[in-house]
Every structure is written in structure tokens, then in C-alpha cells.
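Shown here is one chain on its own, the form predicted on its own, set out as C-alpha cells.
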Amino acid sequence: MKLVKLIANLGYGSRKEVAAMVRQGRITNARGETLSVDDRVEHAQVRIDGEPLDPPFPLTIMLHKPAGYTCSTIDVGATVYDLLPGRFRLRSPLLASVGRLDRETTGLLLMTDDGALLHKITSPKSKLEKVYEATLARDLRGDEGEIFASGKLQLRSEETPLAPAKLEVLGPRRARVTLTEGRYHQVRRMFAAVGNHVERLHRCRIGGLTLGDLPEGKWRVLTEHDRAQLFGRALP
């Protein structure tokens, strides 16, 4: 891929911005000659006013999701992107969350430019767990885990009854619960359902991967071993 191509895809500016960076030097090898518009170079090779470029296509990152922001590039207000460097909204194929979490929800969210992997993550067919945990403005009455491992469960203006779903008690007004779908505001309607209210609610888990000890508001990129662990395998 020509240079300056290659540079405005991952959001640096437009390929008549990208090319005026060349133009002023500040675009180099990695040992530092300077490079024209029309090279063709290995992205690691690639420095901008010395440092290297962002990770290329596919890219996908792991964000601890604090509450206030919303999983949107249009919405008004705070949005994830802005926790995120402002080129990363930018890139070509877009950063996309996979699935999203409702403006005050917490923890783990995934985003990707990878189309199939974004298809895999969200497929019902996958039966990817997602495990979240919720705190409730009253007592659990003790069965809503029957309720909703029944596979019964229907949330109102759908059409189709949820896929059985795992609870277990933490305390008189915390659970968590595991799902293998993610209809829209699904835990809140959950507990709606049976008489509650979602005061908060975080998730914790999807597939095998956590966030480990990533700090609220933080982000990094996803490497081999957490594929692994998302889907369940094991590295050689």
C-alpha cells in the first residue's frame, strides 16, 4: 500500500493532510530518512516525528468502559472514542464496539475494525457467554434465577422468549448473570421483568476474557493469548 494511503487510513488526517506531513519531513523510515508520497513501505517501518505508527488492520482493543460515555461516533455528550487516541475515530475500516454498553453500564468492551471477528463475537450461533454483574433497587425474591435459566422469559415488544440465562446470588440485592444473547438492554429488562431495577450494572466477562487489572477509563490492544482466551483455546 502507497505511503500516504496506508497513513490516512488509520485516522492521521486526510490523504491530502498525510501528504503535506510528508511534504514538511516529519514522515520517515525507521532510520530516519525521509519518505515520499508514492513509497511503498512495511507499516513497521513507518515512523511519524519519530514515533511508530498506530497498530494496522485488524485492530482490535479491550476498553474498561466507565459509566457517562456512550458507545456512539454521533451521540452528543461523552462517547468511548473520546477515552481513545482522536485518530482511532478515524480509521478506515471504522473502530466499531462489538455489542454495546448503555451510557451508565461499566467494564469490559471490545472494539475492532474486523468485520468477522466483530460477527463472530455477536452471533447468537457463537453462545459466547457475556457475564455481567448488577446491583438492584430492591431484595432478590429468590426465583429469579429459575426464571431466567427457564428459557421462557419473555421480554415485552419481543417476539421470541430470551435463551435460557445463569444467575447466582452474591447478595440480598447483587447477582450475576450470564447470557449467550445481547438483546438490547437485555439484564434491564431481565429484572424488570420479574419486579426489579438495575441501579448498576458492569460487565465483567465475554467469553473467556476479563479485564484483568486494567484501570477504568483505560484501553490496550488485544493480543493472540487474549483471542485465545475469548473463545476458549488453548495456545500451543
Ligand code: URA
Contents of the next structure:
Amino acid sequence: MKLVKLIANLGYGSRKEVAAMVRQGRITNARGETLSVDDRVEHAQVRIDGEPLDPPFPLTIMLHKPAGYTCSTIDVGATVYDLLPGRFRLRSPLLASVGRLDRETTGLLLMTDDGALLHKITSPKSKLEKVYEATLARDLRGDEGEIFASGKLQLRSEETPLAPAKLEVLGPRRARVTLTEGRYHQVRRMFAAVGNHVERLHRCRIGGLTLGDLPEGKWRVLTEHDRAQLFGRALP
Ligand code: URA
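Could I see the form predicted together with the named molecule next, after the form predicted on its own?
Now the full complex is given, and it begins with the chain already shown.
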């Protein structure tokens, strides 16, 4: 690929800005020799200010999302892009969140520029488990597990009932919920449908992938091992 296109697509700047970086001699090959705008280059061979480039397409990262950030690219408040290098917002193709977490929901968020992977994770057909831990405003009644597992729970303004979901009781006001679909505000609306209110919500797992020891607010690139974990534990 042409040098300017490669670097502009990674979000380092517009083609004009990248051309200026080239003229300033900031862009070199691995041996430190300056490159010119029309050079055809391999991603791994290019350096900017002596540093290797950000990972190429396809890129998938995991983020430990804190409360208070939306998954939108445009929002008046803080967005998950504020937790990443600024140029990640400008990559082409775009690095998008894989399904959304609400502003106040914390936990595991995947972001990718790989449309096929995004579809594979979010499609209800893939039945990939998404696991949440909820802290509730009121004690559990005792019948929630049966209702969630029934496959008959119909949320207001939805045309079809929810797929069966699993509930594990962690305490009088704490529960783990496993879903295989991702409807709008699903966990919060499920608990509202059984007369409760979610005060805190944390996603701890997607498929077989967890956050491990990734601190809140931090991100890292997904490894091959992570990918294997992600698809290793779908519901039967
Ligand atoms: N369900 C919710 O209610 N909120 C989320 O962020 C994710 C699932």
C-alpha cells in the first residue's frame, strides 16, 4: 500500500498531514532511512519518530469500561474513545464497539474494525454467552430464574419474547445473568419486568473471554489465545 494511505488509514492524520510528516523526515523504514509519499511499503517496515505503527486492520481490542462513558463515537459526554489513543477514533475502517454497554455499565467491551467478527459475536444465531453481574435495589423474589429461563418473557415494545437466559443468585441483591442475545438495555429491562431495579451492572464475560487482570479504564489488543477463548464456550 502507498505510504500516505497506510498511515492516514491508521488515523495518524489526513493525507495532507501525513505528507507533511514525510517531508519533516519523521517517517522512516526500520533501518531509519526516510521514506517518500509515493513509496509502496509493508506495515511492519514503517516507523514514525522511530516507533512502529499501531496494529493494522483487522484490529480487535478489549477495554475494561468504567462507568460514565458511552459507546458512541459522538456524544457530548465522555466516550470510550477517550480511553484510547486519539487516532483510534480516526482509523479507517472504524474501530467500533461490539454491541453496546450503557453509560453506567462497567466491564468487558470489545472493539473491532472487523465487520465479520463483529457479526459473529453479536448475532443471536451464534448464541455466544454474555455474562453480567447485577447489583439490585431490592431483594430477589425467588421466581426470577424461572421467568428468565422460560423463553416467554416479553419486554415492553419488543415484538418477540426473550431467548431463555440463566440467572445465578450471588446474594439477596446480587445476581449473575447469562444472555445469548443483546437487546437494548436488556438486563436492566429484565429486572424491571420482575419488579426490581439494577443499581450496578458489570459485564464479566463474553463467550469464554474474561477481563483477567486488565485494570478498569485500560485496554489491550486481543491475542490469538483470547480469540480461541472467546469462541470456546458457546451455549449448546
Ligand atoms: N444490559 C443492560 O441493561 N445494559 C448493558 O449495558 C448491557 C446489557
